[in-house]
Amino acid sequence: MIQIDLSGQVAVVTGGSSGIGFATARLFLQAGASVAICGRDGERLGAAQASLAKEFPQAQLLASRCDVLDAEHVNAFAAQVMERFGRVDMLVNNAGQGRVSTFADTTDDAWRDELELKYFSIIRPVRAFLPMLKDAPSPAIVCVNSLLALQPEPHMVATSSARAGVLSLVKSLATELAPQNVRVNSILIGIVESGQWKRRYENYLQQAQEPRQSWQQWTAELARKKNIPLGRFGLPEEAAQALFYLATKLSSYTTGSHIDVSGGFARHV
């Protein structure tokens, strides 16, 4: 990847503590940028941060525990943003995951929750955060978004219907917020490896015979499984790059826009 120089720059990462987020978080450290993360579970976020700050030791990084849903957390984490660095120039909305469930076994309650983590894990920052960033000179907000947006799965029709929903939020924010020179761009994930993917793969150990399949191995029949062309999952880091594109000055004529990275697992044109 090319690299460019983020010196004086801030970039927020939702999310941050772990797999896309952390990943993400630590390339726009290896650019010279500050950088806030916040995540929910306060042990993560603390072994987060004492990792980049063990690879970064002279970086600028602030972890804060932060739900992105409670609208008083989110508003005092962009306070603590304020206080610390003064400014935000890239804000990367990075939170949830998905739900396996279909429409026969989705309540109210579980689409209610789906709905509202899928749209305030987004809206939530992008309030909090958009007064800094309109001052920025070249301000983004980049999106975690899935291929299931696109693609829906039925057997994760509350997650495919929040995302869809989504890719059209990601579009009209871009829309309304271009006058204002502020970019909105996302990515649609496939596959990705993660703690949930890894927390599977532990129960299939738990169940399975002798010879266990190797987590390289076990990920590798699942992918051949699903068609993946490049028959494997993603890693956080690949998806991390594309989300570092969309929120630098590399893809500054660029908005209302995604990108795809789910290995050719996209079945539309």
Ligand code: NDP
Given for the second form:
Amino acid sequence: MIQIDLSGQVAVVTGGSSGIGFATARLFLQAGASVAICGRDGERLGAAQASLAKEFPQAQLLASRCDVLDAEHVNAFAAQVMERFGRVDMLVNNAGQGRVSTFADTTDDAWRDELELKYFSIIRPVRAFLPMLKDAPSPAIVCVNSLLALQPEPHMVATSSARAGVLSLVKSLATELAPQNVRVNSILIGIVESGQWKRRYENYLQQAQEPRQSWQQWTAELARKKNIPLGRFGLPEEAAQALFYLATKLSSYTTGSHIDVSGGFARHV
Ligand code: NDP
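Having seen the form predicted on its own, please provide the structure of the form predicted in complex with the ligand.
Full assembly next; the chain just shown is listed first.
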């Protein structure tokens, strides 16, 4: 196994308090990086911080309450990271969630909210952390995107549309920032077990009649219905490994690109 030593380097993971972001923060800590995570919910953030501090007692870890859609929050988060660590090498734009709605039931406000979330959850952190990234020896930005960008689903019309736009944004950023040596890439996720799927399962439990399916049965049936070739949801760690690859020198000649993490769910060649 290739060992990557990230000691002395700093990784920022937005939405690091749960799911994919949390798994990514763990990988960076395992590799010796200092890590800053953020999230909106203080309790969730505190629990994530405590869990990471327990597993990595020597770790340099900063956990900050921050809504990535709030410019003041993001700027304050960046200032905290600068004060604590003095540099940023890797930025993972992960914070967010999907919106389940068809065209018929998506209001104008819902469209605006979704477009704002998908675009500004990248735009604001990139603006705030770019000055620090530019000073790093081999900086990288990685965005968590979805396979919906290339394979839209009618029941997630606004998310799919916004995801396609994000693919374009990542490409443009990669081109614009390449002369400054900042690489920009993304991962395209199919379905990954995480907080948002756990919440959907809780909703199912509240609405379903007996006998109710276990989490394993429920996810296996969904994977089967969706014809996911690998027959299961992905794990947060599997998405995190692709993010880690794109954030580190393992992918030093890759920019403006994406990795599919969908268990074969992509239908295109
Ligand atoms: P989780 O709900 O487990 O984690 C989401 C994280 O983002 C939490 O830490 C949450 O904390 C944080 N977050 C959400 N909104 C904001 C915000 N405005 N500002 C700061 N933090 C925020 O879900 P996942 O791990 O699945 O999601 C990670 C990313 O992957 C998301 O962008 C999601 O859309 C994307 N994705 C996931 C898929 C999946 O199947 N799991 C499929 C396709 C894409 P808090 O709520 O406390 O702010």
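Positions refer to the first chain, counted from 1. Please read these numbers as outputs of a predicted model, since none were measured by experiment. Here the rigid core means the biggest group of C-alpha atoms that line up within 1.5 Å when the two forms are laid on top of each other.
After the core is overlaid between these two forms, has the C-alpha of residue 226 moved by 2 angstroms or more?
It does not reach a 2 Å shift.
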